[in-house]
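Take a look at this single chain, the form predicted on its own, given in structure tokens.
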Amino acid sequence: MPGPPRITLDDVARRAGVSTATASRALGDHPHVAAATRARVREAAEELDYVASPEATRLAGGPTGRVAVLVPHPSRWFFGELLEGLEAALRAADLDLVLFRVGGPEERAAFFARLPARRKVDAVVVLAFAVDEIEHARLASLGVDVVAAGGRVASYPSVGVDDHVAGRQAMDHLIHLGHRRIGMIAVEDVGRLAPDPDGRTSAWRAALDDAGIPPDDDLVVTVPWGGEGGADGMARLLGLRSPPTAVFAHDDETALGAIRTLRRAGLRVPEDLSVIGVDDHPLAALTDLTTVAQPVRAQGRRAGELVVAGLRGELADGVPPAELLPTRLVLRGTTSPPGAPR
């Protein structure tokens, strides 16, 4: 006759009402687990007569005080700001940040292929890129909490902004100024870097529909990220038989590239054509760019706080809602009513 089914760590976690990762840390005397949570997990283990297998004990390895951070482009301003906020929150909890670059497709595939061997961290933070099913399974194999910053990623606790709302703030501003022929410079989502790649694009169409303006797809160009992409996109829009009177760029760096093209073409901003971006990059203030600001560093800091809460067993099980921080319109000097003198 077969014996009774073996009690697993998952059973203990369910009985205690915590995640498997939290149960593992509680039984391993992790310093960042709340005393009440630790007691609840130990009580559940005793009730179930749970005995950790040698393999599970070896894989858990005890607390390391390190958090892995996966970032595609650490040299870009946006990711640098996320890292600044994240590192500050982790440092306050005496946790170290271990950075892993997952940039190009080959680099990313190689990293996730080796991931199950990288078990010497207490948590993982994914910075502003979507993960596929295989990558999701690899992260789950670590048995630690995963948090996302810069947008919703899979089912992880996450912090970001509503890209659709940010896009609507930009578009509604242009429409309120009286613009009807509004172009958009969208940025390619190469390598699934954007958790919500369609949010700002859908805002362009929704704002026009709500204003009773028929969307003209000829006014939409998609370019690689950055200033050069924005410059090329603006050149393409200027080549139309009927160019736009205003342009919504998906980010500030793309918007600044667009403005360079306009100035080289002898056009005035905003008298001849208005431009608005998203982010509030430091260069936006220096160049007087109208934009929609998002609190990037605050997203990183809040993600760090979620990591610490998870290590203490203070995060509820299940799929948590994404925490969305507010964006705001920042009025500067690159937008005005169409044809308005200055």
Contents of the next structure:
Protein chains: 2
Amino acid sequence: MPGPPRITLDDVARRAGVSTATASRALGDHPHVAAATRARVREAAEELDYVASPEATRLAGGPTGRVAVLVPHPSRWFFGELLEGLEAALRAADLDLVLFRVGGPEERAAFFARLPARRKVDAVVVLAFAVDEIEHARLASLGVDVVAAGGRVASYPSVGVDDHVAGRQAMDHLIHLGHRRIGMIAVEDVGRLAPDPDGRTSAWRAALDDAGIPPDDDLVVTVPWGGEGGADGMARLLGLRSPPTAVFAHDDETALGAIRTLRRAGLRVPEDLSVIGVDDHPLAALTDLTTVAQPVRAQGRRAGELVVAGLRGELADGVPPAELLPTRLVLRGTTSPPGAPR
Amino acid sequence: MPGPPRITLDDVARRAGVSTATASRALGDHPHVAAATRARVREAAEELDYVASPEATRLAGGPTGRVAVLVPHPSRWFFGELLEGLEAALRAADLDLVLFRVGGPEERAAFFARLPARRKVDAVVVLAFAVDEIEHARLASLGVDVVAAGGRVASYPSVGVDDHVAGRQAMDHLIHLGHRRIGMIAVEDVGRLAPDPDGRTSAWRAALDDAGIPPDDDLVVTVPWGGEGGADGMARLLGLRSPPTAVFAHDDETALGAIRTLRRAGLRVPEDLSVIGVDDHPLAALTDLTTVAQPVRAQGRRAGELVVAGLRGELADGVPPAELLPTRLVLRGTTSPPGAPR
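Right, and the form predicted together with a further copy of the same chain of this protein, after the form predicted on its own?
Let's see the whole complex now, leading with the same chain.
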């Protein structure tokens, strides 16, 4: 005969108005939970006659002082900058950063398959890649907070930039210069979510619409992330019957690849064709690349601060914060009005 | 009245012909120690009537499954590549990579000052920075193996490239092209040891000597690491009464900075001045930079394998291995004979 429905930690959390992870920590005597939060959760547990399951007790065990950081490509500048910022924020709170590379599809599958059996961590940070439903469930099973840096991931609290705004800054600059035939080199990066791939491409379309320029879909090419992809994308745009006079590349490394193709084709930048990227990669300054700068290290640092706030029970429950840091146009030498005199 | 000198773990290790760390693990029932090694160490301990000190017992505690990796600059390509390789090797052995940034002098001092109080790890990997005597002693106090990647550090087992050979590959190429007045942009990176800063500069001198060209010390400028440094260094070389016809830059990022200065000065590369770097950074291919390629990710991977071998007690004791991976000249478009016709 089934008894009454078992009271779960979720019920306690809901009654106390906190997340399940916070409730777990509060009942587990985790030192970083605010006293008021702890009291509220205990009260809710008593009111509900909650008895912790063995699993919940395990999850609620003492803090490990470790935060797992999932990184698709540690050697790329963008992820390295996120890591630097994150490490600084976690270290300031005396937390260790445990690095996990989750690169290709197979690596990811293997990583997430054994995730629940992994050594414990106090929180997880996902660096700018899309998490599917199965992965989301795996992360949830850890019973700890998950925070995203470098873009929005699932419904986790996140720190990123507004890719649509960044794209508009790039596109509006080209349009203001007088360009009407503007190409877009979009990137497809397996498993990479952020910077939001749609945000920048939607900005291309919206900017043209606002300027009364009919968007020509032939002018949008999608390539694998990176310099080689950018070089290929530019070659495809040059092969059009009517090539663009300016190109908005998804990021600086893609833009630098596009410029290599232009140089090999004997075309001058910006006299024959303007190019703009996004990031303000250190090599953008060196190569005089016009770009839209985003503060990457700051995104990592701020995400680390969210982790620390979460562990202290100081994150507001309910709608998770999606913080957006500002981007800005950086004018350099790869953009000019179209048909500038030779 | 003092008793007889206390037998220490060092004595046991010496008698067993293993390192102190291995002896510690063998007595601590660490699962990754070869049975023969364990037997040898126990025998030595019994013969010497060794009684473990409380500290040694603590150090010899069970494995944590964690390896600390000390990284000066995670966002730089070189260190990111080392991390990628290292993570792959450690993960294959089910070891977690705990990342510690040890950047500027103050950060380093703070990090090493509290090192002994840190959470335990099974081993430490030092990524390409010089360790001073105090830091060396701190690391030794952890009682675990230390391995270096990206260059030789202290007397730790290490994986790197031969910087003198890499420098000779670059210099001999320029000399074969007919250059006689060759500049060198060396870098000074606080706390960064490897790639061995002296190895490349000594190659500059040795290559000139071997070619019967008197080295002119005015042609060697030393700048902070990075593109801006390279740009400054090139400007200094252009300010000489008799500027060089070719420049060997310490690394690709420095070389790209040098090329920016040349472009701004209205000089053509390679027609007016040849430039070569070291690394084969992904942007070297994109910018058509001639360089000497080094396998960075492989250095990280191999260092991870040394860590695993050490934990299994499979590292030969005595002289620590200093493995050198091969470098190779990659010919691209920034070098040509001097005075090539315009």
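Since the structure is predicted, the reported quantities are computational estimates derived from the model, not experimental observations. Numbering follows the first chain given and starts at 1. Think of the rigid core as the biggest set of C-alphas that the two forms share within 1.5 Å after superposition.
With a cut-off of 2 Å and the rigid core superposed, Arg14 has a Cα displacement that reaches or exceeds the cut-off between these two forms.
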